[in-house]
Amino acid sequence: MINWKTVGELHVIQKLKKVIESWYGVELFYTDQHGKIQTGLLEKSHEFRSHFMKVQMLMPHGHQYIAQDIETIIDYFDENPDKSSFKFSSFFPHVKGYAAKIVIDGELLGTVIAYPFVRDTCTTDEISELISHVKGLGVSDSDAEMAVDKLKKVSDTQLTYITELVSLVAEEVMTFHAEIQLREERISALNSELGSKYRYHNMIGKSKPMQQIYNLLTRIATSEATILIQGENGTGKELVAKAIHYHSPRKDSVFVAQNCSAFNDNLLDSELFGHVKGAFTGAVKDKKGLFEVANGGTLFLDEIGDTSLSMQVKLLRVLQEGTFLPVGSTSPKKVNVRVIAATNKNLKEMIAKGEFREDLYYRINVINVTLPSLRERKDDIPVLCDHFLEKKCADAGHPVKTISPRAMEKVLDYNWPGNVRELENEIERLVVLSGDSKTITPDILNPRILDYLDAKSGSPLSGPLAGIKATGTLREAMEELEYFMIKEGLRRCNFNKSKLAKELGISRAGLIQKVDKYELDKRALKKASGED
């Protein structure tokens, strides 16, 4: 839709207006595809140019005449798309006007008229009659006279200026528009861009893992298909199961969410599939089930890998058939119900000790969306750590902090069995213990983040120098040294090694040599690390 405010305050329409109303002494006022006047011309404060415009509207059905007059030029550009123009004969006989539309990707959004005039060819005796027109209506004689007298007489040469004037007013309108749709358009572009990139729903990340997973998951967003999340603790499996559901037909059903974990047999069947008065001692009225809840919606099942093997028979049933039968119910009930499940463990070694029913584990790993654990996408940290940062400041009602270089070393170091889960409550920590401070420094990060290294290393120094000997010759101990501040240079880097010779103060030759001494290439890091 056009912002009509907006164009009127362009300076080059405000111009071409202020041209074409003092020189044919007219109004220039905009309507929408409806006929609906877009300008202040109905207000009460409205200062006319056009003598005669404030004549008629303050007649009793003045408002009406030109209504009238705006509706048959709507008709007029309806009837005939390929016209840009129209010079119309208004309400009032002899009296003319002129408007142009306005068309935006092929539709008729507006007008912009000029409007009133007379020709300058029109008689004594038009005029007479167009002035016993005014008066017949409830207009003084005098006002009627003068409101004729004061119309502009328009020339063949005047009319064309007005049709070039009114016409230039027009595409200045588009022009705008299309620049306005243009500028909203690359603005949209580049959020879905950044969006893409670094965020799904409320994930967020930017390692090459996690665009994988945002492009699977763009990929089976109008899929129906059941879904099996797999992933360790903390890695946002419901996060992901949410936003399966609300990029999916099913966006605007109920999205329901159970842990099979948190119960028993008995109290897991009766919350997924409820019961029925007096199945059972308490069972004091008709429970619906969770499957009943979700009806027409999604269901996401966490840690389905938990359910015995009764369950998982009855979760068979409702999976393949879409019924299930209440506890206590003889009488099944049918549903249609999208069912996304998640486990931490490994279904297939289950499946191996007889612990979970392959023909489950077919039924629900129709699609599979494997999530990486936080160590396998490190290049998400800093990103993480800022949102969660930006999100507890706001809610603790601080300025937004920062970590320091060395603290983020740390962090990078760790390798957050909990992953995100556990990354959000220490961020949450840090916020608290870091009080007015504007940064985080590292020794307010958690004992087992600060001291990974060391515990890891069992090396009896601590700081920079973690994992290296204290024994031993000295030239030894210096290319230990070497070996890791090349190392964790490299790491920090993301191995772009002209960054890290500049930090080092050497060349980028003398340290491609070392890297290749000591065996510090990309592949041979990761084996050793066991990412491959």
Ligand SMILES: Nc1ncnc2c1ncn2[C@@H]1O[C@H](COP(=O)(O)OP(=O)(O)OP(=O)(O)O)[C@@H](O)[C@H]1O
Contents of the next structure:
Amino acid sequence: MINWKTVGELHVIQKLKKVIESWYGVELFYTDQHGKIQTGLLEKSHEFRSHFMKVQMLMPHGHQYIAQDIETIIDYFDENPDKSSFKFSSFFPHVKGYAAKIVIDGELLGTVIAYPFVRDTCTTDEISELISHVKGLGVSDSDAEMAVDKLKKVSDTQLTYITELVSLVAEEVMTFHAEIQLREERISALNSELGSKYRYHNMIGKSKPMQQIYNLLTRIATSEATILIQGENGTGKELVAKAIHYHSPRKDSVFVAQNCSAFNDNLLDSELFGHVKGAFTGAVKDKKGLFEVANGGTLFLDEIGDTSLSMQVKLLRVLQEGTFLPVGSTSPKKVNVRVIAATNKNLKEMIAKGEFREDLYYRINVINVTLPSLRERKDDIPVLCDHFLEKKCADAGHPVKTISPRAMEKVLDYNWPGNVRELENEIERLVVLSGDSKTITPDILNPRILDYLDAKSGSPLSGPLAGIKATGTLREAMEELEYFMIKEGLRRCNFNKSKLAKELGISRAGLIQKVDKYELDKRALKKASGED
Ligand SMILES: Nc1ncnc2c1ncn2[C@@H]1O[C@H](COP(=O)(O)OP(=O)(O)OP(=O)(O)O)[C@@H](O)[C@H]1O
Ligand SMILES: [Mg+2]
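Hand over the structure of the form predicted together with the ligand; the form predicted on its own is what we had up.
And the full complex, kicking off with our chain again.
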């Protein structure tokens, strides 16, 4: 669809229109593909450039005559797709016009029309014929005579100019439309790339922190560097490790995972590095370690914070030199393995306590991916719920269930210490407990969740609002909330009041009033935080 109003406002088009109208005494106007006139021509206030046109519009059926001409033009373009312009004869004998078509993607979307004029070859008899014709259509004799008299008598050369200029207008409209379309496409492509990426590999989440993680993962996709993934339990560390592997150049090779806290040192040793026959009682044959199994691929060392100091030395060696000794062997093996490590422990603190080697820490932490807890990205809870509901219902052979708004409210209020894993387990549990019911109601939520919310209900506001009183008058509470939202908002928007006013849905003046009322201007806030 063409935005005709914007087209009419384009500087270049206004200029061309002015030139055509003043030189040739015609009206220049556009119609859409249905022949509907898209300029002010039909409005009462329209100032006509052409006296003839003005008189025509005063005739009882003047509008119909022009509509009829436009219909002829559209029909002509429909029937002659290879023609881009049309010199037409109007309803009035000897009166002419010129039309150019507007075509976008092969589709006729409108026309540009210059009308009316007569040819300078018109004879006196022909002009008289025209005058008497006009006189018969409900206008005064003098009006009819004046209208015809003022019609521009166009020579061949002038006609060439008119055709060129009108075609130029049509081209400008098409170029402008194409540019707008391109810009809109670019904007929507950027939007979908930046704003609303909803998943990356198997990870779900569209919150800001997850968008940042996706961006980071995209940037490091082709890197071979060792990566340390940190985050609380159940935040998706293993999922991220897999996503990294399957987006890396090693994606066609193996991904091997080992949980370093699952075994004692000896077992882990032989699990990771393998052993030779007879290395220890029960070692009846050679066994390949995971470093060898993962050769050419990726080895995921989960819970690396749980390894002993002596294991850390061996890991450092294989990371630095690419070589290791199988248990009981004296000849080192060389491998090409990309290591991704993960932990939910604070390795920095462990280093300070002498429980983790600093050199290994720097060796594995070449790229750091720290995953946000679910509490820090509550925006993702609804999409995660939908995702797990779909999956768990399909597994259980149920049609997809939904969570009632009241239950969702509680799900959102809970603090999810076990993060996404806890949410996933809870959804699985709810799918089972809800039986044949299509909707999941609050009463079947895990008692753990309900207890948590009960305990909190002295101060039912959670997250950043915790601490705001839920007692006293409503007005006081509202003011407290208002104060808090403005204070936080100002910080977040870097004191850009126009931006914050927009976010809060109030006027800028209204916001400034409130900032004054609560003494929240930049200086006061800086002072307050300095004193804190
Ligand atoms: N962003 C996510 N989108 C979808 N599912 C997720 C997401 N994050 C985690 N999960 C799911 O949650 C569960 C836990 O994820 P994962 O095992 O990767 O977490 P983790 O951080 O390694 O946990 P832990 O520290 O307990 O080992 C998995 O079933 C995983 O599929
Ligand atoms: Mg894990």
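Here the rigid core means the biggest group of C-alpha atoms that line up within 1.5 Å when the two forms are laid on top of each other. Positions refer to the first chain, counted from 1. No experiment lies behind these values; they were computed from the predicted model shown.
- Core-superposed comparison between these two forms: the CA of Leu108 exceeds or equals a 2 Å shift.
- Gly322: CA moves less than 2 Å between these two forms after rigid-core fitting.
- Relative to the superposed rigid core, the position of the CA of Asp82 differs between these two forms by 2 Å or more.
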